Structure formats: structure tokens, C-alpha cells
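Only one chain is included here, represented as C-alpha cells and corresponding to the form predicted alone.
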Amino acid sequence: MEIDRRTFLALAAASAFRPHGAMAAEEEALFLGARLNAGAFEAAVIDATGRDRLILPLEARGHSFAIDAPRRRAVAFARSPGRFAIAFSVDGKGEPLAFAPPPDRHFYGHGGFTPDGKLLFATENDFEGERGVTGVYDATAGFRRIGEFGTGGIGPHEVILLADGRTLCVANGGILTHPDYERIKLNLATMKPSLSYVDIETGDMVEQVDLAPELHKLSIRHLTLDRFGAVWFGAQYQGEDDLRPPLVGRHRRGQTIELFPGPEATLTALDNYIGSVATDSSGEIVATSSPRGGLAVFWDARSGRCLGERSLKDGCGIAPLANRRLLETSGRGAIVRTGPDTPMENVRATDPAAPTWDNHLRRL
């Protein structure tokens, strides 16, 4: 695949990929986001304590990131619409390798790897087509980009690998945009959000399931697999500002879509958005935040039982720490330990000549 310009400058300005002090030992652990860090956007691995182990210039904002545990390597992705990608070892051994997307695709941001390593899959935007599709890259021949699969719907988000290792869940956030539109929603009044599940070895759409058309303007956007074989969603809504549906949901395959509205005072002020999901280390506890509204709320992921929230102003970046607990990052440069059972915990304040921290935080 060709890399086009901006892209080699990237790889070029990559040279300054460093690794700080000793490399960690692969059982500590490892954090991976990406931030702005004085007027330069790069992605980081820092541990618990906030310190940075490895940075990876980009050339533009990141969003999130796809990661080979096994294999120690992550691909970061552009924001939506972007078009950049960038493989890399997360313990800054080699080159990092930048590629892209065809011309008539761009990133949405989110992807994941097959267990095995080889494959890595994409959620893409086939904007003339006006449908979501799947990339899939082999990570064995410099992901060299082998094909797609459709999403059947538009504007998918995240997309996470079940326990069973063959299939795929899609959140299709259902809001059409196109490139030259920048990030214009273009379908609201008939946006059509869903979760699809879609078997990498055939790519055949095994399920698909649907919010109630009352709210087919509730955009599922990210995802997370509890321990008990769930899939969790986080959305945000398209709709009147003065309305407060649901924004957390459960799917478990078989069955309908359930959605947990918690406390009224707390869907109140997460103010239509969830910007990132996660479950603790046990898989047990669901986390969820909401960047606009300074809040982390906890459910229990076997009864869908409201735990309790935390506020951290503009956080969002959230990942496991260990049982009931996650490590949260902000917009606004800090660093938390965070969960359902005990006082927030400051790892960094807030600090605005800190690095501010993108939506989402992944553990290695």
C-alpha cells in the first residue's frame, strides 16, 4: 500500500520514538492513550503511576487503538474521519509502520487483532457507498489492507472480538457524514443505530439487533465484553436536548437490547454522552464516562445494578486496573484511580500545562 506524504513525514518524525528508562516487564501494568502534549499530538504508554514509558509522535489527533497483547505491538488510529494508522511495538523495539486506508475509506478510529496476531480489523466509512464496512489487514505482510466486510449499517464505531475468537461486534453508530463535509451529521432524522455480529471466517452476518425505533437517534458508539460474555455499549444521543434516554445498554446474543437509565440526577448530568466504556479486571463491574459530564459511573455487570459515580471534569479515557478499579485520564491532564467502592484517587491533578488526554485509554 502506497503511504503518502504526510503519512512518511509522520514515520520521518517517528525517528524520535524513545523509550523512557527501563523497559516495563511484561507483567506491570501498562497503559496506552492518545493526548496533545504542548500543541503536539502523540500516543503514549505510561503506567499507573503516570509515567511515561513510550511516546509515538502523530501526525494529527488519535483516537483510539487496536492491541496485540500477545505479541506486545498496538496500531494506533486516526479520528474520525482520518486516514492514518500507525503499527508500532509498545516497547519501542523497531520501526513504527504507518498505512492507510483505500481512497474511498477512511478510519473511524477503532479496531481490533485476531488472537492469533495475524489479522487486524478496522471500522471504516465507505462514504459514497454510504455504508460501514470492516477492514480486514493482514499483520503479517506490513498490514497489507485483503479486504472488508460490510457492517450492515452506517457509521460504525467500535468493534471488539467476542470470547469465542471468531466473531466480531460492531457498534454502527448509525450518523452518515462524508469527507467533504468534514464531521456533519447527514441522516439524523433517519438514522437507524444497531450492534452487528459478523463471523471472520466467512463474513457472514451472524445477528444483528436494534434499538426501538423511539430511539433511533441514540448512536451506539463503543463497546466492552463482560466477564459473563455480555457486550456493554455506551451511546450518545442525536436528539432534543431537552429528552434523557438511556445511554448504557446490554446485549447478550439471542436476546433484545436491555438499557439501564440508572439514577435520574446522574442520567441528568452525563448530558447525552458516553465517551468511553470499559470493565474493571474481574470483568464485573462496567465503567462508563462521560467527558461533558465530568462523571464515571459503575454498573454491575450481572445485574445492571447503578454502582455509584465519580466526577473528574472532561474525563473519559478510562481502562481495568484491578478489581473495581480503573485508571481514568481528562482532558484537562489528569490522571485518577477511580471505581465503584472508594474515594477517587489523584495519580496527576489537573494540570493545564499537563499533556490532555484523548477519549480513550487502553491497558496493554
Contents of the next structure:
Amino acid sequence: MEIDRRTFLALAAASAFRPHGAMAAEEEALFLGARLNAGAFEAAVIDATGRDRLILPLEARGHSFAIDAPRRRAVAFARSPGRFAIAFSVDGKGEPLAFAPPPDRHFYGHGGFTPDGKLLFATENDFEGERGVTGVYDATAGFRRIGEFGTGGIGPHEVILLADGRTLCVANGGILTHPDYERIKLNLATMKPSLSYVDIETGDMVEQVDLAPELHKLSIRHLTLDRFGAVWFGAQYQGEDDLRPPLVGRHRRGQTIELFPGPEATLTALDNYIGSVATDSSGEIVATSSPRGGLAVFWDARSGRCLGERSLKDGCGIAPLANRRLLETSGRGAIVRTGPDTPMENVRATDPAAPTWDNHLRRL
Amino acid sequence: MYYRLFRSFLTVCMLTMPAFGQDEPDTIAPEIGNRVLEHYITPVLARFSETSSTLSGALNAVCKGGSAPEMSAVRTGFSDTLSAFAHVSVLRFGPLVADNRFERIFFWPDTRGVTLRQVQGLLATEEPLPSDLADQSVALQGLPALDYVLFGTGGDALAEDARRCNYALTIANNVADIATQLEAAWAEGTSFRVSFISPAADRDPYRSKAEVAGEIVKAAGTTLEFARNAELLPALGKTVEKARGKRAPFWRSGQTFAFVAGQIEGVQRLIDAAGFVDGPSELVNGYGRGMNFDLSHARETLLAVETAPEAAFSEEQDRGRISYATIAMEGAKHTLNGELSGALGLVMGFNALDGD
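Having seen the form predicted alone, can you show the form predicted together with the partner chain?
Full complex below, order starting with the chain above.
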């Protein structure tokens, strides 16, 4: 594990300089994303004006983050099938701490903290056992791995903690991979994606829901929680290109999954692929981004109604900025303010020389 | 600069196509879909259909009491069918993906040895054989299963083992059925073919010729990656001690290297048919020729391996050959996904390309 501490600390020191004067709350917000910058992989904390506040060099491509906002720290995860995670202070205090899963596991790139900041959960692949697990790490003891829960499926991707603070919701994408075969999908014919709910105090699976059998190739990948407590997800379809199944769904505990296709033209344009899901600050607007379609689509969390779409080529990272407004990043260097009510505004225009933002953007 | 670095992370490459309504790049042959259909898809599907039918016929003769000449026809029929499928396997989109057809013909990689377990189980019971394999496990339906039935333990006694022979025939019939379905799905007037040769804004799945070109680039890249990462490297292992020839496809029939060489040749013929070697853009053609240079070397090197696949992955000289072929395949894939795609005007996206 090689971390360039000198760079990290130098940038951390620079991050102490905050803008002065009265600034809108929106502009005080900080975001965290993984990116490729002039050939170097890194995690970056930026503000709403797109300015870098902190840069953490990564040894390879990162993916998403677990954020422990009250304690001002985060964990950057390697992109699947990577095996590194780095815990760091988002204010650049102290040195980053790298850790890894056991040799027979790799990360899927997502995780989360308990509200008390004591435990970290990470989605992982038990590749010899061909099953997904949630690794449990003691965040009070150097991120020592203290156990794992089975996710009841294959290929768990994103995991979120529900509002009760003790139930994890895991998106089992259903796709079997093995690091010997890099990222080749080994079980397309027999995929079975699901949402699993795990009680973190007992490790019990308290609920699991599947899609209808004809949608068994609809890989449930990314999750967010709306203000009403429902889980929203974005999916990626692994079946035939000329089929356009719904890609966005909602699940309320104890009920069946609801799917929202939205307008036909929008569904077609999403190109069977959603890369990130987020809510706005109110939790009433759900945003789904499709880098393949170059589109962010907004949904009303109450009704499931599609509220419209905004175009951003290779746009994927998306995070809440304010009510009905989100910040979105692209693989072509753009950072934009977007939402269902207003035209998209460039914070930074597309620029081939700018950092290339990866799939996820998180609000600190 | 960043592109050069991140391209090594491309796996099953995905391209972000220009949105329809934009100007079409003039580096792409105007009749790209037609060219590929006429010079690649139609002939390779026809050959697959023909070879798999011939194989069924040969098995039928053996199962009805044939002897040495018929057995020889079965072996030839199997290698011809594999060779034909090697070319078909490059077309891993549209009809070949629908209804799990690819997996039904070629369930691979089989990391847990499911085929062996299920096929042995089926041969060992006295339950009636399924007359139609289409709704059975994909591991029981295709060419890896047939490789075991014909060339695995007990394969020599095929003519005397009615159950084994009938199962072999059922697999061959199943593969021949899928070959027929593939031809039908690509036949004149089908919506997929219309979209492929005449892409338009209101047609699915191809809305522009750039999307068709992107599909071809993706198919070629996927084949090279799959052949390298799923067919050769797991058997090669990182060291000679970790070599496992039995993790390669079709090692029992000794067809591993011929099969991979056939897939590489398929990629060469596909990019040629698409106009990436002799098309409207000299820049593209240069990269296409560069790919062909690498791919020809990879193919020739694999075909130079004379040792049985089971042992070749552990033999020093053959390991060198196989290893060289994987490097040349990787080089060709980089040229394809990088310079050639760029020269075609296909815009690659960091996220869209290889998302998660």
C-alpha cells in the first residue's frame, strides 16, 4: 500500500483556507468523489464551486466512499475487484490509514458507517464461496475486520443503513465474478438479483425481496433512501439490448418492489444502465444518472412520477446540493448543478484536461 | 495521457455513442451494417448451421450402429462445428445474447466444473434422457458438454453406449437448433437486422451507424478479452506450478488452441468486414492493420502449439507461446479500444465505458 503522505498533508494544509464572507449554505457544502487526474488516481474533496479542498492519492481506481460525517472522516474503497480501502480525515487531520479485506475477499466499492461511527460495513465478494458478504470492520480499532454477514445473494454492490440505524439494505446485483477472470460476468443465464435487509445487531436476514423471474437479468446495483424511509434503487440490465425493462424501483419494507419505467423515450435513452442514485437534500426527489445515456433523470419520491431529465455526457456522480438541486460530475471533467426545475448550470464545463470523475459523488 | 493509463482498466468495453441527430463520423463506412452482414455474419452463421447439422447427422449414424468411419465423421464434425462457432462467438450481441443462446452453446467459463458434474450425473442415472435440452441447465446443452461426452472418460465407447450416444445426439441437435434460430433472428426483414443495416433514430437498438460501429468494436474487444482472460490465462496460471491445462476449454478434444485461434481469426475478419482495415479513413485503416499484425502473430503462435492442451500449459516452450499470444491479444485490444475507436470518432466515456 503506497500512499503519498507528503502530498496528502500538503493538500490537507491548503484545505484549511476556507472562503471568507457570507456564502450560501449550498456553497459551503463539501463533496467527495474518486477521479483520475493527469494520470493519477485520487479521491478528492471539493466544494460546490468545484474547488479542490483535499486530495488523497490512491494506488488504483477508487469507487465510492463510506462517510462518517459527525467525526469528519471517510473511507475510500477500491473499485471491484480491488482490495484496498483508506480511511482518512476529510479535513486532512492525521495520516490516512489503509486496510484490506482477507485474502479470499475483495471489495465491491461501497460501504457505510453506523451512526455512532464505531462500525464500518463494506460489500465484499467471497469469490471461492460464490456468495456476497458484508464485511464488518471496527472503526475504533484501526479498522480491524471483526466479522461478516452473508448478503443472501451474489455480487452485493451498494449497501446503505436504514433510518433505524440497525438495518442494512444490500443490493445483490446478482452477477458472479471471480478475480481470476477479471470482471467477466460468469452467470448471466442464472442471475438472481435481490434486495436484502440484515439486522446488524444479530446478523439475521430480516427480509429479502426479488424481482419477477422475467427480470432476473436486471442487476440491482445502487441505492438511496428517501425521506419517507423507502429504498430507491437503480439497475443495470444484462439482457438483450432491444428490451427496455424499467431501471428504477422503490421498495418499502414488507411490500413488493415497485418499478417505475418513466416515459418511453427517457427509458430508451437510459440505455439499460443506471450508474448512480441519490436524493436531493429534502429526500423527496430521487435522481438517477446514466453515463451511457448521458442523462440524469429525476423522480418524485412520493408518487414515483418522472419529473424530467437533464443531459450530461458521461455524467454519473450525483449528490444532494439543496432542495430539488443536485451536483453532478462527469467522466469528461464537468461539474454541474442540476435538478428537475432549472436548466443545468456549469460549475465546470466539460474539459478533456480536467480530472475525470468516477461513478460516485458523495455529500459530506 | 489519462486515456492511455485508464485504458488498461477496460474490460468488457462499452462505448458512449454520439447521440443520434449529430453528424455521423465520415471515418465509418456508410454501409457498415451491410458490409458486416454480407461479409461476416451471414457466412459464419450459415457455416455454423451447416457444420452442426452435419455433426447431428454423423452422430445419428453412429447411434444407429455405425462404426469406425462414422466415428471419424463425428470427430471431424465436432471440430468443424467448434471452428464455425469460434467465428459465431465473436457476435456476442443481439440474437446470440437473446435467450441465453451464447451460454447454451458455450457455457464458459465453468469455474466450478458444473458441466462435468451435471453431465456425469445425467449419464449415470437411468432416468429417461430429456428429449429437448432447451429448458435444461445451460451446462448440459452445449459444446463443452459434448466435448466431455465424445472425448471424456468413456467417450471411446460411444457407439456401444446407447445412453451416451443419444445424449450426444441430443446436444448436437440442440446446437443445430440454436444455429437455425440465429439465422432466423438475423434473417431478412427481422427488426434486429433492419436496425443493424439501416439504423435510425426510431429504431432499436441501433440509432446511428456510429452505434453499429460501436457494437462491432465492442464485440471484437469482448472476444479478445474473453479468449484471453477466460480461456487462456486461467489455464496458464501465473507460474508453471499453477498451470492447469484442464481449465482450458475443449482440452479433451485437443481443440483449445484451434478454437482460440478461430476466435482471433473471427475478430480479424470482422474488423475487415466493418471497414476498419480497408475503409474510408486511412488513420483507422492503419490501426486496423496494426491490430491484424498482432492478431496474426497471436493466432500463428497458438497454432504452433502441438502439445495436447492438457500438458501444453505446463510445457516451458508452449507456455512461452501462449503467453506471447495473450500479450499480442491484449495489445490488439488496446489498439482497438484506444486509437482505432478514437480515429473512428467513437467517444469513450470514463464511466460509460466500463461502469460499475
